[in-house]
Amino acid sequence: MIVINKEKCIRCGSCVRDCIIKILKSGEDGMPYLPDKLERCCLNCQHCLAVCPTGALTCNGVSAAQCEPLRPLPRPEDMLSLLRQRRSVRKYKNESLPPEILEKLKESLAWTPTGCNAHSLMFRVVETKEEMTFYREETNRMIMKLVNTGIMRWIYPAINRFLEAIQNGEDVIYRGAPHMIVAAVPKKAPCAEADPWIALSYFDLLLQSYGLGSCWCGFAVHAFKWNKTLKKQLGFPKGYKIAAVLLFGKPDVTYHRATAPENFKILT
């Protein structure tokens, strides 16, 4: 439901013009309104709330007073430095992040964009080293079982170069990370393939701003799909598929410069 404060509205029409599905209309007096028959079509994208210069709209119970004010954005050169300096970290300090940092990181997930504003993603953030130990031990148990039967070499040939390290007890999957975030999405979501990766990419960049390290963990995605014990521990409801996993924590390695990668081909 969209409610218009008629005393605050200056009839500028910004909300009507920016409504992405064109359900907001302008009355004869210039006052915007939402026809009852179109109310169910609202995506709750809150564009009308954000674009209103006087804060005259309340969108599905959210008013302008509940929204963060706009603040200066990072300069382009600062953002480019962040992108240049971002590294995949595979060595972490054996310590958990403070609860207040974890909460801020989790809160940021609300602002991730999703296709059709479906907002149906679900996340599991592993916050304790004890639970990470559970995932490590159960994943290694599964790997060794598959290795011993010969199945692993067939279903995941890339694991061959890690077999000796795994057999020696090295954590080549979770890399000693104290935390991880798992993204799951309904199988029938409009953009089920893209949404989880976009969400964790946003999360990844925020991690860098805190001086934290991260590493995408594709093998964990497969492990959670194959292993019922791991999947049950994550606790996602039926109908959701696990799509992306990101390890994170305080890095135990220091990089002294950005790299100089070869440019990708850009067609013109």
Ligand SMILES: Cc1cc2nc3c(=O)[nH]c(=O)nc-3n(C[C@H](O)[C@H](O)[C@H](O)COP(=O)(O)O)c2cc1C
The other form holds:
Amino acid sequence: MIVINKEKCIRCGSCVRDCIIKILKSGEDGMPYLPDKLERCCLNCQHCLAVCPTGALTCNGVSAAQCEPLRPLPRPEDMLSLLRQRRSVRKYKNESLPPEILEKLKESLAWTPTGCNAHSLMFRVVETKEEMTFYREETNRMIMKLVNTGIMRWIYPAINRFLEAIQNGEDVIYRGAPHMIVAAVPKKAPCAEADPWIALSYFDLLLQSYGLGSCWCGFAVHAFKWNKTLKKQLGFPKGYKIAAVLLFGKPDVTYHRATAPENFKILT
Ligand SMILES: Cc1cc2nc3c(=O)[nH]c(=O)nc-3n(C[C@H](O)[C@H](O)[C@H](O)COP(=O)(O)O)c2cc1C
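Can you return the structure of this protein in the form predicted in complex with the named molecule rather than the form predicted on its own?
Entire complex below, previous chain first.
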């Protein structure tokens, strides 16, 4: 529901022009309104709320007073350094992050864009070392079982490279990370393939700005799909598909420069 404070509204039409699905209309007096029959089409993107210069709009119960004021953004050169200096970290300090940092990181997830603004993603942040140990032990147990039955050769031929390390007790899957975030999505979400990866990529950039390290964990995604014990522990509801896993924590490795990667082909 969109509520307009008629005293604050200056009838500039910004909200009508920026309504992404064009359901906000302008009345004869220039006052915006949302026809009742179009209300169910509202995506709750809150663009009308964000674009209103006088904060006259309340969008589905959220008023301008509840939104953060604008603050200066990082400069382009700072953003570029962040992109250049991000590395996949495969060695972590054996330390959990302070709860207040974990809270800030979790809070940031709300701002990820999702297809059709579906907002149906669900996340699981593993916060304790004990729980990470559970995932490590269960995943390694599963790998050894799959290797012994010969199935692994078919599912993940590359695991051979890691077998000796796993047998020696090295954590080649979770890399000793103290935390991970798992993104799951309803199978029928409009952009189920893209949303989880975008969300964790945004999360990743915030991690970098805190000086933290991260690494995508493709194998964990597979492990969570195959292993009922692991899947159950994560606790996602039925109908949700586990899509992406990002390990994170304080890095125990120092990089002294950015890399100089090969350029992608960019067609113009
Ligand atoms: C979709 C995706 C899956 C990945 N899966 C893994 C993984 O399972 N284990 C791992 O160590 N690194 C994984 N990586 C990290 C890549 O290997 C890494 O990004 C690449 O080597 C470049 O290094 P950089 O991230 O430090 O620039 C993954 C990266 C992406 C984008």
